[in-house]
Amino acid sequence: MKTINFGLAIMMACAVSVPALAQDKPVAGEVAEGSLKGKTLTFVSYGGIYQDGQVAALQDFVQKSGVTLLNDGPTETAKLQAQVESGNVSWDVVDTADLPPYVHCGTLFQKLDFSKLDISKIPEGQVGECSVPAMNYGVVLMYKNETYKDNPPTSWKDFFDTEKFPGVRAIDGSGDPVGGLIEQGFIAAGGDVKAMTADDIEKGIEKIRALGPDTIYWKTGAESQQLAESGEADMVMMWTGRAMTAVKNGAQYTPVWQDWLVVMDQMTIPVGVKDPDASYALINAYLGKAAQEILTEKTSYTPINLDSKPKVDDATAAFLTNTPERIKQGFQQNIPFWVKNFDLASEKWSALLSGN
């Protein structure tokens, strides 16, 4: 699974007429019997257990609607851009990382008509102008029990304090700049993220750079998991799913939940799809209580329907991020800031990863 590195959304609503395909007032998880018979939809995501779980979550929709569901992937913005620019869009619903629907809203991704979707059960603040969440997870600080024993770190501030908490750090270096971590670095440097400017991006990155030359920048979630299971790093920033699996596999690490970084994949409809109403029907079904329960049970990712009650073991439940306590502890990055400053942040992040 890829990083995902930003997690705040901006809720907007549009009011236009609902097509005959949809119900007068759509209900998440419901679709009219036979309403898509003879139609074909191509769903695009990131493969592996995650996309398998999404497809399993959509089986009731497929059976009731009569649609033929095809799968493709992995999601690549460049491929989607080529489709949109050629006017030959073959992807009907696309699961993306959290930032692209904000950077490319209205150009690659349609501005959503919320009269066609039931978003009433989605956690507050997670609906964007061009996207709804596909699932929730988080980036969490994991520390090695043997290293810190009775004096463990309790915050990202401790993560950046190499004098009080010495040891090797492992950081997500898999892709785009990790805005939440840069913000936490800026906070550790004495800054106020509410007043953060473009010039302050370097201050946050400098705190990361100051962690030292032994810092490990992992490239995949599997690599981060291996770092924990082997005990190679003393503190590892990890996706919650990978952290959970590492602990299940015997890694002697403990999560720090205070200010865990909220992350979500996004469900989007590309500009230029041939049958947008069918795309809306798929997304609305996916947002349903039962569909989200299946998704979590198959993947361990947190459901985005507040009524969902997936049946999972205690170890999995411990890493779900939708409990009242976890929601209160979460840190949501400033998505509008990172969209506005994406190019600058990417340039500085790339310099960090290349050792400059």
The other form holds:
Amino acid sequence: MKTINFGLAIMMACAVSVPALAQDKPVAGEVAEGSLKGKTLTFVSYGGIYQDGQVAALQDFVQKSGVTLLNDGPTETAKLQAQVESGNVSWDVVDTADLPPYVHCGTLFQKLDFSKLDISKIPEGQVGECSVPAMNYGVVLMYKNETYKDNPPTSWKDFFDTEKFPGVRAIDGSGDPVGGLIEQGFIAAGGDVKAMTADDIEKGIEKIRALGPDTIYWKTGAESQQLAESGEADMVMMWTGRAMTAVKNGAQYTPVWQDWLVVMDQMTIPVGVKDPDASYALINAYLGKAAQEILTEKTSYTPINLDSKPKVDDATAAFLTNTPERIKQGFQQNIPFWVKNFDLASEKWSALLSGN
Amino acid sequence: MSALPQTDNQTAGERAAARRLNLRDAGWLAAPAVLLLAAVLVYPLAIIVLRSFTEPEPGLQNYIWFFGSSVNMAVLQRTFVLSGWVTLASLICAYPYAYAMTVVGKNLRLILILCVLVPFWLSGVVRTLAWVILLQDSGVINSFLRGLGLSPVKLIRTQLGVVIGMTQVLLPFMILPIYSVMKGIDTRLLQAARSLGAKPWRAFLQIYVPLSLPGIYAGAIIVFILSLGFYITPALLGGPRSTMLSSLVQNQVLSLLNWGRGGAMGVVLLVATFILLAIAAPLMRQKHTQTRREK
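Next up, can you give the form predicted in complex with the partner chain of this protein, since the form predicted on its own came first?
Starting with the chain above, the whole complex follows.
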């Protein structure tokens, strides 16, 4: 990772030392036999094979603890807000995107008590005050082999260089601003990303706008995959899961791993849940080695337990992001910066996406 | 009282009383629908309006923000312009189709009605994705053009693509009202005009078209209003330059949790729709009475 988040690292170190004081230190993946008998937990995520995989990963937890696990989704922060405001929270554990647990920490999502979770096997820098990672994935630049042949792009700088690398670009326009891409745009515009200020957001976005009117802003992961499989775009910014599926389906595209954007889903506990300890137990079980292996085998997302050794085919393995090489190449967006400037960035991003 | 209406020995007064009673019964019959509407439409709508004036603090801030932002104004204008194009395109497609439905034989008419109704049975998302396959650069239409040696046209992620997709989705809402009016037009009026020496096109333009106007108004208003709130079709078939207001509402509420601003946008759209209805309603009433008189 290029940007190490020192605040988070320090907090993590503190959090790790806390369990020593607790009576019985939790171990990731373990749950006491029959401890949640008669209780019900509602787990909320994004549906599809992802949530199916998460439920499969939690099967052992369900059997041992005796809990009844209900599923709901998709995650929408607005829905959660409505629940918290009405004082009737029915979501016990919620899988969210990168930033919401940081933006709404303490208001919608509980500040986590790390004596109740074993976070010792989570990769460095990924634990927040209100969240632990649910899985890792990345955003990669995929280029069309046929277009660039012997002179392919090798970085985001090339992605923004339409003179040296002409062709149609496709960008993630599915929702929230993609901080990592704006940062890369700012770098391509000659900026120093470590000294980035709120005013520089516009500079980064201007670089994206300069890609021209042919630029495609895809709305769903499926659409990005379809763009690659039909060859509609020459360079596509893609989630690794979708990139892998496109390649498996025959898309003649190659990933550029230099500065791939690190992304993760987050596991959170909403403010006002009826039985927080049961929520903690679920998350702690989810973080276990075996649970994470099942998750990866079912979904192809990267596990967040460092000990996990999932059995996957070569095509899936090629897109996992936790090898030493990938970790070195990854680019971590500046989370505190984007949390602080979330409204401004959203406003500008929304203007970009509506053609203004 | 006998349920059989208007037997010979009923007086006019009794018949009127029976009618009034029916009216009161009708009020009760409407109760479930009214209650449902109050619960799922009026109440949430009231909350949306309220929040647009009270969040994050009481005042007009959300409306000042809305009308002060050039992005919002551009998208609002675009929403109306695109809806206008969709309405026009629907009318051009629907009018001859509805006319054909009135002149063909019984079996063929059944098939034509089925063709109108089938899209109702498919999810809008499915239909829109089918359009993606047809319209994309490597899609069916452009492959066909290339096959003929013609240069491909840019359809997807353009306003044209959005208008095509939305027109197909909304076409039934234009065809059905026009058809229901056309069905009632007495074609002997056209024969009368012809017999008095009018050329066919003149008889059509001066007799038939005015008589079908109520259907056109009704269809156009329904299509236009539905277009204003469209979300999924512009999102999938359009590009940045065809974003409509609903996408911005979604962004404000779902990703920024700014219910006040999202509410204000919804209220602006709603008020604009009401104004439009207020302008169109007298026009429609006038045309209706005119039709009856002419008949």
